[in-house]
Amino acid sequence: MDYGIGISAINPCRPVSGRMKAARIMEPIEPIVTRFPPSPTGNLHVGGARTALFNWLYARRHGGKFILRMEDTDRERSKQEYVDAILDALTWLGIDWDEGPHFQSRRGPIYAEYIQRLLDTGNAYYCTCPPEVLERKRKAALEKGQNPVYDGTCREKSLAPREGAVVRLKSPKTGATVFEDRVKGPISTPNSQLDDLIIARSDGSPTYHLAVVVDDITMGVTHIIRGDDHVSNTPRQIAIYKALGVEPPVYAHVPMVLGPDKKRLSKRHGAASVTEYREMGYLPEAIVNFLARLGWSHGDQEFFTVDELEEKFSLENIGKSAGVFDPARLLDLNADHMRAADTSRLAGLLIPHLEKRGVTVEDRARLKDAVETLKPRAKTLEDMAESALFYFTPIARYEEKGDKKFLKAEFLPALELLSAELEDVDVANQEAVEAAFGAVMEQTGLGFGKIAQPVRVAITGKTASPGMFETMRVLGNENVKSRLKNAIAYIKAKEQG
């Protein structure tokens, strides 16, 4: 028996001959309904968003439907803390769904009825083999060299359902089984290799192969886009689609996710989890650019908006290589993603990551302002709130390079003249600052610089910060004018001591 199907034969209106060129595949007329299926054994990780990223995105860019279920049958591993944990990831990442979260564990009936209707129509059969005999046999191959498929004991006997007995599908035994993968192309599997798979356990609970199938059936999924690791269990699937008489869903398996070792990616490699990403600071919009850029290409393009993603993603430009993550590439993304982010938004998040250093930020404006001066350089939420403690907090340390450099006896009198010229001036005023450096230089004979980083100094602690007349007015007069008058005293005990 032949289980072969190609794209053609899932949607009449794609025109296929031969191998299938990417160049000239027709998408779908048939509304698109794409899903997201994780465990919530553990938080989501970055090849998991990687996934959901790409379902969701096809469904976004053709008009069609993202599903969110919840694989939970593992009930010892299956916690509602991680299916919290999953959905607010999702939230965070702007990657909502249209129908779900189902949960499988809910729907037993469901797959006891289909279930039924395999054993029905005999194309499934309950199986008493003891799981002590199985193992020998399946060892017994092995050191055959053979391939340990279930033989077939129960296959033709007609049991009646009875106590320890699973259910067992019927799988073909000649022919192939065949699929066009829109990533991959046509894959080919001999159905002399595909084994008569438990369907059902001796408690009547259906496994993975079957839960899933019978989900993307009901629920109506047309395209499954998944990691390549499931490739194996494609054949598998399809045999059961057929055995219901159900067409197959179209297959892109995406290529999986390296760390820059070239070894699959894994907590070794850094933050592995959507979660710990946002803890550090980063945008979600970066996170979406970086995780579509893992596989997926649109030219030379590297940076993307959500808007850009959701138009511009096509199957077709899925590579067949693995995605490299690459954490410095993913930091300059980041980066790049902050300076162009509206300044408001990124005060707002920026408050938490303030908080947890202890400030609160009672004046709004005065953080858009900081805000607007530090996005230039700032690579992560995290670093910017660093970077930004000097304007709500005093300074406790000067930085140890400048205070040997900058905070000493020459640059006094400049400290103790520019002190004295500001002392009317409202340091929001520009052109009434600048007049007061003018001044110190006309005065001292320095030039603009040797002035301007003992002033860096003494009023940020720090020898790099933004332009020194921004960070002046966002600082405002009372810190800029006593910051200087301290500096100047330390210097003077220094000198003294």
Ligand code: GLU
The other form holds:
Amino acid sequence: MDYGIGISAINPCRPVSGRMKAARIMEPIEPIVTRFPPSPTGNLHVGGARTALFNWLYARRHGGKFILRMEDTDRERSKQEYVDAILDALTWLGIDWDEGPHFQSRRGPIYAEYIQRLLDTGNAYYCTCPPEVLERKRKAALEKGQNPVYDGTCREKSLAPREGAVVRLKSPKTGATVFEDRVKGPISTPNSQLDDLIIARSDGSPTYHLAVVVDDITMGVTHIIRGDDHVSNTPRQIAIYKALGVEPPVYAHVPMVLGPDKKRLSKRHGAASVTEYREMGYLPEAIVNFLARLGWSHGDQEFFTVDELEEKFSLENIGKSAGVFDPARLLDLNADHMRAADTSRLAGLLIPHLEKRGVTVEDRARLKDAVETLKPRAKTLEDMAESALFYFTPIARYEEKGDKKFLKAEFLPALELLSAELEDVDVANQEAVEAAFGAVMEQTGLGFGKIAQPVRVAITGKTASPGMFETMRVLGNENVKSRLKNAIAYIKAKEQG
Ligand code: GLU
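Switching conditions: you have the form predicted alone, so give me the form predicted together with the ligand.
Below: every chain and molecule of the assembly, starting with the one above.
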């Protein structure tokens, strides 16, 4: 991806007409850099995908850069298969990255350099307090109802490095750490609550907070949009920025996604990973639209294309209350995106769902025609594949309800007449098919609806299908004519039997 040229040219501080002043304040002037830093200890789930999307949209909206970083310092739980799954899910959603993926596990020397810098400037110190002593003090503090922060035993000792020592940050003890959260407003934490947190373990490896801050500094991250489960980490991370003499980035903490029962979204509420929705036949643009609306809004608009989201996304419109995951709304939104999608593309996407059902499509043009007829009603690609089966496989069984109601002696004359009328007719010729129906209506005295229902069951096996004429056209001469004859024989056999 060509990010190098013309960042400033494509990142004008776009003033919004009529809101020039407000726009100046709200729109960033510098090239903005966002990031998505998942831990590859599991698949990409809905909450993580939303975080990725918000950061990506914000970068795209402002002509900035979006970085992908794997926070894989937990060697036990981090797995290559999850790295692959996350990359696959992001790619499927169309969330592309300009830089990375970086891997924290490969950045040890950079962290070591920053830890040393903090030690050299007197902003960090070695601590040799034995873990069991710390644990005893922690418990005692809790019993007394006190905040169990490190008591500073080694803070002023200026200890030299030694086996088993950890490195702690010399946090400020007075005053408060204040930051302006772009979603929640100003957040202030008394520094007395900030621990002298450990930044390097006894084996020299960095702790989570140190690694995150060093990464964000060295990668030039300007905006951090993340779940508000991280909000309590922010003052600690700001303390590291300050100790390093670096201005902290802009923070926007987004409320967590809740399930329909208003509990934090989890596997219990449905698909555990974003790519499960691909298997379930959802379109990536519908998922993106849905994720964007989980906590962000633009008036009362529900349907957004990805381009529209890129154009309209802003931090100001992220709500203060949690987005609720409503599967029924996702399904409806998917149906809307199915209707809006290009038919050829849908046909291509449908193939694996048909193959799963044992159907190999040889005639792409016919598949496209079939999709065109099914598009108005299909909610997902799975749903569409199920509805499309009658076009591509012989009818194995008539739907019970249709069989009982319409495949009976009463309709035999109409079916026989239509079969005869259609003998020399090309079913792709709608006028000729209409004329055939007209002749049957005249001879039987039945209305179109009365005749169409048994015909529908005869040629599709079901009581519901796309319109009669388009269904016949897509089925083709051979199918329509043989299926009518089969149904006639079936009724006769049933009557005799
Ligand atoms: N790796 C963290 C997570 O997966 C993200 C930390 C951050 O955004 O700063 O929750």
